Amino acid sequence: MVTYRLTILPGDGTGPEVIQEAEKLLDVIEAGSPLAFERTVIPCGGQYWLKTGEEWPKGSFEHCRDESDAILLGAIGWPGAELPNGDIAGGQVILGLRSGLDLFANVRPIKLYRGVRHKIHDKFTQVWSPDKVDMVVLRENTEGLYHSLLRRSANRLMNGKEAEDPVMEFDGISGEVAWDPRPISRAGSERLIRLGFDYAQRRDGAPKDGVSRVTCVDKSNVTRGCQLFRRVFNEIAEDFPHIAHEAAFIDAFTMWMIRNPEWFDIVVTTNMFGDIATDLGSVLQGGMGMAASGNIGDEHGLFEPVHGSSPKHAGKGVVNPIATLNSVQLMLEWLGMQCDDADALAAAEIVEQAISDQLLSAEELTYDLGGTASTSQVGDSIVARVRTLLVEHYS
């Protein structure tokens, strides 16, 4: 039996509700496979800050760094929970972990399951079949336009104080000025882009033609950081002659992503562009309730749904737990690859199959997918499918 140490951060709003369904899933995997999970649950986020004046208990970062094989996060953010400097309370958790653990790649699968209507359709037609939407976007996660915020969170986390921004003057601009630097490095670009090509080798290619293809998305016709990113991309592509490669400017890409999603297999891009493009991509997969993500580095991985804390739905039991269950699937897959663990990889495949079967059956779906089921009803139904599939796999 293999035991993985998991740190679970339920967070704010609907976070604890969807994390509850994730724990049900972990329970059934433990019961039906050789895998075991030693779990530590740590309170955190804006609501915790409002109660305690802390974003999470002291020592939490060190526990995530030193005592965890993987981290599962619910959501961060709550109305009125704002630090004196204007940053969101709880940002130390997700942003501090990204920076402090060097989680340099944000991995966002964008896949449309059979039985799910994407959000670009009319009443009678569906523009694409599910077979045409299956890409993975890798977003650089520690540099770019969010660098200052990440460093503020990391400094607050590890040093207990804010980092001071350098003083800058801008020709032709007077009065009050707010600014954010956008540093993009060769080293940061290279490791993200190389990981993208590695991912392409593990997939079956783009839906349109089965060609393994990596697309670089940037704004290299305007910004110097993107010019470096593109140059590094072209250099690394030469190391993978069996993988097709191409490039697109971000503004054109957002159009092509919606118009021709079947063309894309792996996309690599910078921090802010990736943040925006992947939320746009969620409309291709049925909405934020379907969108999972992983924040991964060489040694650590943090996995989370991307729908946020959704305060208006908190406590109602109506939100879609599938983004969180898909995040557990990503976590199991990552653990399986990191540890060469066939059982973790098998569990990831089983969770994927159970979710796919659930959606195709159109049974027990939440409101965002046209159903009336509660969060727990959907979770229970998928867990039951996982239980059956585990029995079949290990019998």
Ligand code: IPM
Given for the second form:
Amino acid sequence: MVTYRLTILPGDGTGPEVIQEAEKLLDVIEAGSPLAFERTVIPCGGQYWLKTGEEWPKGSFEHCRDESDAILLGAIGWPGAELPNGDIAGGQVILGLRSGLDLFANVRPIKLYRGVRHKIHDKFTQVWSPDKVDMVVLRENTEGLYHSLLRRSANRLMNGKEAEDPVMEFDGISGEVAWDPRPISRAGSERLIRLGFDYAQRRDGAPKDGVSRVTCVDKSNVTRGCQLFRRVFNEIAEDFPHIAHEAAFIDAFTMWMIRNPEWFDIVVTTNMFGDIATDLGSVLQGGMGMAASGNIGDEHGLFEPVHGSSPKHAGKGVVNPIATLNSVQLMLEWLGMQCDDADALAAAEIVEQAISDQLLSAEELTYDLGGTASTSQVGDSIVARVRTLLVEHYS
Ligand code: IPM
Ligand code: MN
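Just the form predicted on its own so far, so send over the form predicted together with this ligand.
Expanding to the full complex; the earlier chain stays at the top.
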């Protein structure tokens, strides 16, 4: 029997609601397989900050770093929970863990399951067919615009006082100026891009032609950081002659990704571009309720749905738990690979199968997929499928 130490961070708004379904899923896996999960639940986020004045209890970062095999996060962010410097309260939890645990790759699969319709123009339609959408975006996760330790320009009115800015002059720009540097390093780019080629080797290629293909998405016609990123991409591509590679500018890429998603297999990109492109990409997979992610490094992994805390739906029990259940699936797969654990890999496959069966049956779905079921009805139904599949697997 293998016991994994999991730290669970439910966070804000609908975060705790979807995490509750994740916990049911962990329970059923524990009951039906040799896996066990020793769980520590830590409160955090904007709502916690409003109550306590802290983003999470002292020692939480160290717990995530020193006493966890994997971390599962619900969502961070709450209206009105803003630090004096203007940043979101709770931001340190997610951005601090990404930087502090060196979670350099944000892995975001964009896959359209059979049976899922997309919502466009307020109608459920079937613009893309399921055999056309199956790519993985790897977003650089510790550098670029979102690095948590960046020396940004100071917020001018901290506590009502004019703050002192680190001096920075911009020719031709006058008056009040705010700025954020965007450092991109060779080493940071290299490890992310290399992981992209590794992923391409493990998959079956792009839906269109079965060709394993890595697409570098950047803005190297304008920014220096992207020029370095592109240069490193071209160098690394030479180490993988059997994998096709190409590059696209982010603006054109957003158009191609919607028009011809079947062309793409693996996409590697910088931090902010990956943030934006994956929200857009969620439309291809049926919405944010379907978008799962893994923040991974060499030693640590943090898994979370891409959707936020969704304040307007909080407390109603109506949001789609599948993005979170799929994030658990990514976590099991990652643990299985890291620890060479066949049971964790099998559990990951079973969760994937159960979700796919659930979506195909189209019986119980949440509102975002055109259904009327609640968060916990969908969770219960998927968990029941997992239970049955585990019995089959271990008998
Ligand atoms: C995401 C979120 C975060 C990000 C925010 C909350 C800092 O939008 O995970 O995509 O941009 O990285
Ligand atoms: Mn985002």
